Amino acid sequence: MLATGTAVDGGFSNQVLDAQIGFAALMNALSRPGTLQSPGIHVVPPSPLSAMTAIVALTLCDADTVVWLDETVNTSAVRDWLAFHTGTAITAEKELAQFAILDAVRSVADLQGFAAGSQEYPDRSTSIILQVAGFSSAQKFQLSGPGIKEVVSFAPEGLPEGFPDFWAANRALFPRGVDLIFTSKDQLAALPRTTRIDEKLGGHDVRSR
């Protein structure tokens, strides 16, 4: 039973067209790591779910998917909204989630414990949707790898200390590992497990392992 009547409001106005636009933006983000995408879709999810996070969830989630929510976004309003618009199930177990939505990451431990898939089925891993304030951090990453011609500068805000080491360890699991989708108020970007990052601080590069 829905907790509030607002659960039925604020989704895609044109289910087919909006889903196609959202999917195209996500595919561009995943195939071109670190590039910012701005799908022009209007949705109004319950706070603290951002509009861009909602677009990703509406595009990717359905009745056959399982989602984990961190404590900030795990509210009755968010659960009801997701249930009504996507039919997805919510789990309390990180390793069971196909998708995870995090509003804040205090340490790399918040990003750990999710399914990394197996050698036979690497797609059985968690895609982490991480809400960030924006993409103008002083801590910049130089990205390289598949989908990047040379390098791409990427500066998501609010990542914890030690993130480059976490990502290097995740990348070393390939073909296993998690993928990250970053969402701000009006933009999204992605960091697939195949992408290498170099941390650039104070004019010096710290190579990720």
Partner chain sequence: MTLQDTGLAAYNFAYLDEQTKRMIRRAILKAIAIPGYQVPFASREMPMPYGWGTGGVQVTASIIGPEDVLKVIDQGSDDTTNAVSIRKFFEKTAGVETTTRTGEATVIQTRHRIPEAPLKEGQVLVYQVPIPEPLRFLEPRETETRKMHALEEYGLMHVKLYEDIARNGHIATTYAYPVKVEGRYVMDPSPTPKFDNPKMDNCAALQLFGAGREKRIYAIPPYTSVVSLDFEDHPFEVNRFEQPCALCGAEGVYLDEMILDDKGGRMFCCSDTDFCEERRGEAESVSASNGEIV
The other form holds:
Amino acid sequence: MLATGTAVDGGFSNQVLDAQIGFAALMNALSRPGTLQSPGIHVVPPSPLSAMTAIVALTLCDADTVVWLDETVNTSAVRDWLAFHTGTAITAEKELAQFAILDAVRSVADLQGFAAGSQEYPDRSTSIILQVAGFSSAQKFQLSGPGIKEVVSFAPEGLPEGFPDFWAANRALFPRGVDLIFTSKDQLAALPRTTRIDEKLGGHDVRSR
Amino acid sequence: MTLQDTGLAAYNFAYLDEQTKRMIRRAILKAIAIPGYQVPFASREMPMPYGWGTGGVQVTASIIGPEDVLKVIDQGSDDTTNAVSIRKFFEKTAGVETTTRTGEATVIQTRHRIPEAPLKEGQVLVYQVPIPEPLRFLEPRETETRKMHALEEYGLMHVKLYEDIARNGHIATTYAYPVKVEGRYVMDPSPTPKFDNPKMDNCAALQLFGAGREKRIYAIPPYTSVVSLDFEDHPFEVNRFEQPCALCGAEGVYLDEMILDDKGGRMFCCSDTDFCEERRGEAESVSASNGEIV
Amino acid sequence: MYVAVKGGEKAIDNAHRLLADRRRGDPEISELSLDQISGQLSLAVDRVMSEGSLYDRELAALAIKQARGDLIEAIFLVRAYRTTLPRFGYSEPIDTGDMKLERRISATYKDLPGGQMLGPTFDYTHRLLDPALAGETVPDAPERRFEEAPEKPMRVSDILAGEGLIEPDGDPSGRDPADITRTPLEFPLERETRLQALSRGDEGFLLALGYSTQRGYARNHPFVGEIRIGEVEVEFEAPELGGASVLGRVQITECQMVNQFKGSAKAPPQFTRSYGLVFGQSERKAMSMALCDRALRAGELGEDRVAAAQDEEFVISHSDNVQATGFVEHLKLPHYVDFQAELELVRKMRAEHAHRAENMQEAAE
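Same protein, different state: after the form predicted alone, show the form predicted in complex with its partner chain.
So here's everything in the complex, that chain up top.
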């Protein structure tokens, strides 16, 4: 683990250009669901916040945002670091969060309860940033939908049991729903609410619409 | 505060301050996640007038990086005054490389046209939008149109288009022709001629729309279904020009009508000036290699 | 052979050089200084500060000079600068009861505590062009009252409130104020949001709407309870400095109108309030704003909405002159691509029309 010193260390070394690189990665991730993005920026947040999560937070959060942290991430070091570098407010209410940072997801219940927006304002929803170990899970999803030419294979590690059903339910809410941003140590990927997931079974694609 | 502070040196990369960029970036990501839905954003006053591309400029300023290559077109042309003005703005404030070549650009900001050359993966097309609400001319109230989008209640739009057919025999909307995105939101494609509508469907590039005065951002991700509204007995069709471009001979492209004299003399040539120039360049090099004089 | 028009860049540069030349005017005549504009065209400066939403006389004077006296252009320049300024926070609400008055009148009482104070007004001047002003003038020294009379006369609305005849005022405490420069408008608006939009709204537009209410399009029986012009302190709460500190003073015009109200299902018969507040000295704007404020409260007070001035989306969406002028003037930009599409359609429809007429002719023969 990297020593992180105090809350004032480890942010963007170039506020303007690093943020642009971070955003470009996020924009590509959401417009090309399931593709892995590797923004080459060096940041050193306090553990258990991963560098990639920190890049997302530094890129998108500021005094106008409200962030929810799960039990693992919600340490005073993380809160102080986020407060110093972004000025974001922290909430304990899932419903109020524009962004949520989750590390350990034991069950799909952990992913539930966030804001899905309203039918009039579906944009008033939570973007969930989910820390994962990597993108080489044996369980592969076949993704389709906007942003995907034909199909994309996506294999985030450590997803809870029943994730495809959770996602199908989220998709059924459209235009409401949450969007997911997956962060590993050095890569990120996203599932916007429009993406359809099919589990790959025994080499055959099972697609349902 | 001193007046010296107002010098350009005090402005940020790509003009906008970082907080404004973050706000716009958050809106862009939501727009991509909800294709065709107009995300409200706190549009800023820009140093150019509302209605002259402030929405597009704010979007471009929020996405562009030093590595990007920018192309700006207005009415299909890189050389119209407003395109020149916006291109200069980004040269000055972001120091980015600019181009007129569609194929070389990573970000293309446009007013009223989509380039003729197919766009590629990795490119972003940024539209300047005057009135983002496709239902606005049927229902002027935001409170009402918001409800109609929420309930997916688009009957009024179909009634309007059908009234056109009843009166004129065909749909009388020739530009800003409404589309349905991914089977859900009816969307205004900005005042591009309907000729360009089919290019939006299943496009490899990301399409972002910025309406500054109306404070809305919306998006079409790559490879997304975009269908022009129509009826079974009156399918959508694009205008066809009877003659090819008088300069490069291209067919199946959008043409501008040039008035040559006061005796009714006119010619038609490509609205997309870059497309036309590239074709003429190719033709010249082919003729040159054949040893012909053009 | 026709060659697509090039050289837009050069044309723009030349146009801007010409603009600079015309702005300067005859070089034999001495150039305007910002102090001259600020001091002698002070009401123009006030309007630019007010609708530009930035209290800075020097910048407003510069904008007026740069805009060749076109005030909407000057407002635009100020706005475009203002939007780049960092926001440190929100000041405490100003206390207009604590105003250092230069003018204070009431139309509802003949005399009242504190008295009527006319101040520097055009009212009661005879609008006769004064040839003497064409040359240099040295006006007689004015008599100043507020220097030696710093008493704080009570507000007219407080006199009415003491008797319970007027609805209670809004409660400013608690939450952060709305900010129309940071949040996109969401209709219907809270009154405070509406008032912000009106305060930066175009003077001419609000004047016309206010006038329309007087002529019967949503008549609301207004009385000028009180107009105050003067300076107030602006305080900023900075916890690290141990409380509120005074940032400075600003000149403002406040108009409180009192409106007859018969009562409705929602509210008993009483007087209602309407409010106008602008930077600098502009009674016309503050009064127009108050008339519009009252008209826009129709829904809240259970009145029928029958006229343009009562229509919040209509009024607020069109009150901003920087937005309005941009969009109106954008019609100057080339539109030949869209026009081409319309040309094709009109030609096609004319051909069809002619064809139909021919057929009818044949059928008749």
